[in-house]
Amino acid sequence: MKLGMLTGGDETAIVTGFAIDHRKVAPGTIFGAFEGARVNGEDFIAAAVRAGAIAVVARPEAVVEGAVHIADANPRGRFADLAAQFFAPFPAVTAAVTGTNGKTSTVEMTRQLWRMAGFHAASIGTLGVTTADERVSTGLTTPDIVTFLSNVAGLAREGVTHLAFEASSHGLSQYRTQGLPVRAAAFTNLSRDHLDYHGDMATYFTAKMRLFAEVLAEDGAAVVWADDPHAPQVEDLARMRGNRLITVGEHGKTLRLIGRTPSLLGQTLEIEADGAVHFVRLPLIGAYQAANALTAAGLVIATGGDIGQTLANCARLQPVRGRLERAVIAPNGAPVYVDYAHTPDALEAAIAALKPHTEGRLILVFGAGGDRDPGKRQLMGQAAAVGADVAIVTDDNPRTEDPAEIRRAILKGAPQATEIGDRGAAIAAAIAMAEPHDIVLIAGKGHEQGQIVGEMVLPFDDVSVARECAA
């Protein structure tokens, strides 16, 4: 592809790739120079040009010598649009999911439902790139724009026709999901998270709304979990843009949840849709798992799926890694669950999901991450104090903070909780004290395979540790 084909100019240089890291620039690369939270990409323009960059996308006031300056007040957006032209084509049907909680489960369930309908489907998110037969970890909910677009294009070359991906607030504000023809977008919920980055809830919500205001195709469909307090604002935005609106939940009009009955290993959902009542035996526990499944069903219906068949297929959904995943059953019969809940709202939801299945005590092991929103720590403690019968405060990913200080902040909200700093010891203690009718919930890290302490990532998997302790 020639540079002029992307810029509309007369440049004849051949474009060989895109990069936002000057160390990855090769001859023929278009370099994106953006101001970041820690690093200013404009500082590396000269190095990128020396390495062979033929063009630089940057602010008009940036200094670019020796390469074409593609000047734009919004260089991230311009870079994403140019990169999309280079990497295309993409899967014909793409759907994006945003919200504080439930994104990972919803995109994975959407992938499963599409696969059941006979499509070659994939998902991209916290768990990595997932297809019917493989998973490749990316390490981020939304990878950088170059990695994202190249992965998506690669999936299309492999025959993937349907893609669901997570659209995080970081990814949306940094234009990491730009350029795809998004046919359907879903909103799950909004609660406190990432305020260390966004500053306040209004800015956080605005970042997520970019998915509906700018990324979703004008003739696309908006799928909204109608039971969240912020749902009316999302619905108003969809109506203003003329998007097809699909609402799900107790207040939903497309898929209205009129009954939910917990069972030992799942729940039965009673759903009113298209003038008929459908009963779905969902093999997953918890109200929020029902919400994720119905939101996923909404995305499938929004992209052409049959309502009856899609709801019937929900009975075949498989658990998502680290999302209320039953890690092991202790020798005395007490089940141990692992969940990614790392916000006050998510912790409350995980506790509420397990409570109806708990005949004895709910024993909770949890912590909070370092170098992240400190204001949520006491709130997480309060959620644990209210919902759990026994709470053990331990380390999550302390990163560069003092783990003891993080625990102290949590304990202000849960003064009766037990403090065991070592996460492995905390999990062992919880399982050891569990009696036959108790349930153990290990929250915070879910699918993660490591614990970040200082600048190091130490091997640690909640599921594996729980199984070793139970054995």
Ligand SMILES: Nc1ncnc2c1ncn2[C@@H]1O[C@H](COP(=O)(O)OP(=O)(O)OP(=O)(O)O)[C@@H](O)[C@H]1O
Given for the second form:
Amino acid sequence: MKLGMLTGGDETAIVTGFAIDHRKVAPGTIFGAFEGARVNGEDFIAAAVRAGAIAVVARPEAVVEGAVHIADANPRGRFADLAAQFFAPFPAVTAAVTGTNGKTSTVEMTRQLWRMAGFHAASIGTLGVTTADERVSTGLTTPDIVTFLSNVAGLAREGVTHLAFEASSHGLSQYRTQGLPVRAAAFTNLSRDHLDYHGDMATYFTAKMRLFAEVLAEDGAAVVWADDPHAPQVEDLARMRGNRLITVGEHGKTLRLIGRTPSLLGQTLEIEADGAVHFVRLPLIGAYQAANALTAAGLVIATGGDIGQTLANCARLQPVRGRLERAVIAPNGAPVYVDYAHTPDALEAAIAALKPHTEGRLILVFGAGGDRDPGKRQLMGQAAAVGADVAIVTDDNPRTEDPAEIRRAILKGAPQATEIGDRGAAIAAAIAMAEPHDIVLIAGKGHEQGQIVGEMVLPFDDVSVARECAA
Ligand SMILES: CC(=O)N[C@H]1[C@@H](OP(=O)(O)OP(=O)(O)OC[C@H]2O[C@@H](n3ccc(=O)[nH]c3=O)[C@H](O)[C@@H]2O)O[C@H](CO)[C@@H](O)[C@@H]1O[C@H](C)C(=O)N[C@@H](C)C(=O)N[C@H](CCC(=O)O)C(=O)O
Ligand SMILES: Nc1ncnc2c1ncn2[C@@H]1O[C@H](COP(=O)(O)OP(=O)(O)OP(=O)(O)O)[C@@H](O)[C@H]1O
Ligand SMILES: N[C@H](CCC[C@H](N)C(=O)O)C(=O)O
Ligand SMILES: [Mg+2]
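Which structure goes with the form predicted in complex with the named molecule, now that we have seen the form predicted on its own?
Once more the chain from above appears, this time first in line as the rest of the complex follows.
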């Protein structure tokens, strides 16, 4: 592709790729220079040009010498739109999911439901890039724009026609998925998280709402978990833009949840849709997994799926890695679950999911991440104090913070809790104290494979550690 095709000018230089990090610039690259949270990408423009950048997308006031300056007050957005022209074509059917909790689960279930309907489907999110054959990690929930678009194009080349991806609030505010047309967008819920980055709840919500206000195609569909207090605002936005609206949940109109009966290994959902009542035997426990399954079903229906068939397929959904995953059953019969709950709301949801299955005590092991919203720590402590019978506060990715300080903040909300900093020792203690009718819940890390201490990632997997402790 010639540069002129992107700039509208007559430049004949051949574009070989796109980069947002000057260390990834090769001859023929278009470099995006963005102001970041840590550093200003404009400081690397000269180095990018020396490395062979032929054009730089940057604010009008940035200085670009020796390459074409593609000036835009919103360089991230402009860069994304140009990169999308370069990387296209993409899968024809795309669905994005936003919300504080449930994005990973919903995109994974959407992928599974599309596959059951016979489509070549993929998902991109916290778990990585997932197809029917493999899973490749990208490190972020919503990868950077270049990684994202190149992966999406790669999936299309492999024959993927249906893609569901997670639109995190960071991703939305940094235009990490801009340029990929979105046919359907879902909202799961809003609660406290990431205030270290967004500052306050209103800004955090506005970042998420970009998905509906700007990213979703004008003729696309909005799928809303109607039982969240923020749902009406999302619904109003969709109506205002003239998007097709699909609402799910007890307050939902498209898929109305009228009954939910937990069973030993799953639950039966009674759903009213299109004037008929459907019974879905979901093989997953917990109200939150039912919510995510219905939101996923909403996305599949929004993109052409048959209501009856899609609901019937929910009976064959496979568990999502690290979300209420049963790691092991202790020798005395107590089951040990691993869950990715790392917000106050998620912790409450995970506890609520296991409560109906607990005849004895619910023993909880949890912590909170360093270099992340400190305000959520005490609230997570409170959620544990209210919901768990025994709570053990431990470390979860302290990153560059003092882990003892993080635990202290959590303990303010859970003064009765036991403190065991070493995560392996905390898990061992929980399993050792469990009696036959108790349940152990290890929260916060889910699928994660490491404990981040300082800049180091030490290998750590809750599921393997639990199995070792129970052996
Ligand atoms: C706070 C945040 O979102 N940071 C991400 C973001 O950084 P930024 O734009 O603020 O970048 P910066 O480091 O200040 O640098 C500014 C610019 O200069 C460039 N640069 C920088 C250094 C250099 O030597 N040369 C150079 O060109 C950078 O590539 C960047 O474009 O863009 C970077 C490049 O893509 C990401 O690596 C970085 O993720 C950091 C590592 C991170 O931890 N992000 C987390 C918080 C995150 O994004 N999480 C969300 C939500 C999680 C969830 O709830 O699921 C996610 O989607 O994963
Ligand atoms: N619909 C929901 N409502 C409340 N809590 C939920 C819901 N879905 C998931 N959770 C809780 O949040 C945890 C994370 O779920 P999931 O990974 O699907 O969310 P996510 O939005 O992708 O999270 P992240 O922002 O870290 O990527 C789960 O392990 C569970 O504890
Ligand atoms: N995507 C989330 C994951 C948090 C997982 C938890 N284990 C932690 O490290 O806080 C974040 O970056 O905030
Ligand atoms: Mg996720």
